[in-house]
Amino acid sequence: MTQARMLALLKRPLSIAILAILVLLAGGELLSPGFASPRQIVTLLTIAALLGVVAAGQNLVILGGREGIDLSVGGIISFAAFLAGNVMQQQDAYLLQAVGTVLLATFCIGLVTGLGVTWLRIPPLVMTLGMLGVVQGGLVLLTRGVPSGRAAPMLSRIVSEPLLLGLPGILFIWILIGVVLTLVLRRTTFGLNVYAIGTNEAAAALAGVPVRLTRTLLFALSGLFAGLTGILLLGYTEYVFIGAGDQYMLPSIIAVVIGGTSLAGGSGGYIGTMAGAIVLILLQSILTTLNIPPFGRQIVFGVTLLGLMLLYGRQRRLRG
């Protein structure tokens, strides 16, 4: 490999993310011996999978362009965990019913958001923020501030216990999502339409791409992935707590940007987002090791997002 090709490879966001993973693992091991042990890495990957799943929907919305960012994912995750826990009631027999109910409900929430953005022409940030308020308000009304619902034992085993090669089932679910989503984006008409509307919406419309339908489906799928995250989070924690999904909103956006997806839309992919999720969880773990309080971690995440926008030149491509 020539020096020029090597430098070009190192400038790719995915390469930078992989390099950051290695550096963070080495740094974590220096700060806390055992940080990079196989068992600890599996634990970190399990936590990263939760972020990675919700970031899948965020990735789709951002790829679609028009300043598409879904701020409602945190509320949807909390709602999904509550709904799943109350439907399954710690019974394996109700697990499939709970999964189906939650995915349908959260898909419909995302669908309403998408219709507001595409047909009512409400800006995505405003629409998703409004939907966040609706979902959170509805959750408070349903729970009256008192969390309820527990995970079915089978769900907890799938998420947390070794399934194959010492790896928990959630990692295989995440890998499956990565493979399917990458194939959909790269090999299907729907995927090509997503890139087309993200690159140039007007040109895509002239070419016959169903712009409104495609963008509506992106928000619906974002809701579905947030719902799936809520189910998996319930399996990980085994019980429901208010605001369970709030911690995922900003990191889900940063993971997408770290992976190289342009905030202007039209370029990027999910493999990079998966790497970005791992980077963020490693960073969060190191900050926890250093006893940085939660508000400090939020500041670091915000600065990281701004820094990445500067590094990749995203801010010059944002559309007004």
The other form holds:
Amino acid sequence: MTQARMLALLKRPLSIAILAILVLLAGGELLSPGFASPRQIVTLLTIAALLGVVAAGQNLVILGGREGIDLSVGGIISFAAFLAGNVMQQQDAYLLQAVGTVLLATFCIGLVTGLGVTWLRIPPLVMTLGMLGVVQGGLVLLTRGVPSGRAAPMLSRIVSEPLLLGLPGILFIWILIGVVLTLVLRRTTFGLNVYAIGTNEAAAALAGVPVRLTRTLLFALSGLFAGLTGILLLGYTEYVFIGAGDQYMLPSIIAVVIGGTSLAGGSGGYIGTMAGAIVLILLQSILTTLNIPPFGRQIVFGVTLLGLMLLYGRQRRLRG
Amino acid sequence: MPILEASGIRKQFGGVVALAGADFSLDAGAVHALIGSNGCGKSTLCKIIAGSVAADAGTIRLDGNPVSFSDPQEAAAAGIGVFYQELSLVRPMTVAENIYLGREPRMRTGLLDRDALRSQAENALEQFRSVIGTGVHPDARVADLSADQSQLIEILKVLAANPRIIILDEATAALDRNQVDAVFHRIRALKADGCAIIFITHRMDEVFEIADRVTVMRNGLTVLSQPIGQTSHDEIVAAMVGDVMPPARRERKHVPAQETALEVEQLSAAKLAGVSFKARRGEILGLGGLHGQGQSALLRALFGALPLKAGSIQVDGKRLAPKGPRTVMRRSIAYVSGDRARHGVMAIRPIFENLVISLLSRERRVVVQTERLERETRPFIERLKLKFSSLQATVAELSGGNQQKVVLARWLATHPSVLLLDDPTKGIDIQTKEDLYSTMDELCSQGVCILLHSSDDEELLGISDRVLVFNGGRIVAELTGEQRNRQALYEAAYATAPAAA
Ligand SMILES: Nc1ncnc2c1ncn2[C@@H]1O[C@H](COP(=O)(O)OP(=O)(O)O)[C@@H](O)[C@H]1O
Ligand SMILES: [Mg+2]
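Previous: the form predicted on its own; requested now: the form predicted together with the partner chain:
Let us now look at the entire complex, which starts with that chain.
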């Protein structure tokens, strides 16, 4: 392949991600036959959907720039799962109420984070880390370390049982989020404002973009998506676990980066992030197949992130 | 024998001739003022003397011996210290680290001696203690200092090297009177010690107060050099202006209407000290003067991008409270900055998004109706002769001039009745300038009121109906009719600034 064509390929992170998905599937199948069977793929997609939904919020915050990042998502997911489990108490009748309560609560948590970042000008890294501490601490206070709450049967069915074409409801929810978010980013004033503030905040403000409002909303939405993930995770695990969401923080960021969204903000989109989430889940699954312990996976994830940063950093230099 | 002598210095940057054979001579124990309008080559001359820019031709003699410094370190070793107009401070580092950068006190082990560094810096700061204001201590980060404090720190940094030739390039630009006094006090002491000082300023009163000799530059040449006692304010201004030629005035198709579009009374803000004026519909009102005398500040304050301290604004007879760009734009006011990269474009985003962003905000619609928006912006794209491959191409792919057209088209699409232009032609090509001028003319004939700040005096005098001259945050002159010439502009711009309130 010529260098120019390779470069052209490098410029499209989405195509790299799709290529990676195919390679990982083939690799997995080689290592352990049955890895790429339809049933197994559906399971993997279900897990990817959970990651994909948190990553949606992470994606928005990162697109908004000014070192936008949300480290509180893990805590919020755990909190959301706990709250959902305790409101619905295994009863379908309380499901809607539980969903509403959780989404409202997590949206508000994100709102507070957003206000801290915009009005108090606290760097996102610090603000979301602080919020993570508050949420985790609050959760310990509420549960006293003893988890409680269980999923409503309907919720578990939505997440794990086939709904249509052999696919579980959660995948349709994910696709819906994908379509809506992509339309919002590309076809609404809010979406254009997000890209504008992520690219050049000062210029955006002078062009009449409501910079603070937009950025505050991004963090609120990130809270909301983390909340939704918490609900879906409860459906997947059925029981509430303490710290169930902790494992999502780093992967949600990596999925966004694999998907081609720049950590500097202002460029990228959600379709790439969806592909990124699938890549990451495949990678994780292969590592599990290889009997790599969890800390080994963490290392691989960390190295993947650093490798991608190097690759994209280099690409930017080549472009500039 | 002069301690430093530069002769026949030439320097060209691309097509721009910065120095066209400048001569300059400096005596020991003397303060030599260097004065001239923006862009005449003062800073370039200093940088050549200091070894940070290489001359194309000419010789520099130090104590009579020809020298040619290939970098600033060599010049520093020869005893030349420079206060750079753009400052040379490392913003994330502390005050103490900056002052002694490269000459930090070391312990016997070779490690940095923090305590000594701190106490030396404390001593150095002492001389400006009464004027430097609060928050300045050896461990303060330079990034947290204000403009005047940073300038004083840069001065200390220059002096810390004990130079015998000191170049101060607009070192007093951001200082208030008390701070200038403190600096002058120090300069007199240095002079008594036999140091030679090149002092660049735009303030005429400072020249007469501190200088022993003055040299005037114009268009890359040194056109006058006199002992201070043998020259006058008028002679200096005349030398700066040169042969007074009437500026080439652009044919204007339209005569301004009588209706007032904008009325400003006693506006005060940072860098603005009580500004009042009226602007009419269909008028181009120029804002001129030396760099940073309140022209930009006024436009930004009107647009809500700079908080007001006092004053009132009326647009079409109704009060305007500029809380922020969003409230102001709703009153049909638009602002275009010449600093495209920072305050104009979203470079990595498509041209389309850059064009419609303000219209979307103005209309407060949720959905982006691509076709309708393209239809509404097209006339302005055509009017401005914007050249592009596709509306989906990023703005970064455009030339500077075309980027500026994108920003202007963005605002024209909102149909403004008052247009604030903040040095809009900075660094753009002649053809684009022509396109902007003719568009401005057309807007005027539609009754738009334009406030134009320009750092290009020819442009300002050539296309404005009236010119307000700013000096020290105030309007010190209004030039109309035949008064719109360089002579009158410089007279007002270089006059002693009225004491700030
Ligand atoms: N590094 C540079 N690249 C291109 N042009 C430059 C550069 N430095 C100065 N110039 C140009 O040279 C001229 C003289 O600039 P300068 O010496 O900074 O003037 P002054 O200090 O008198 O305002 C100006 O036209 C300026 O635009
Ligand atoms: Mg200069």
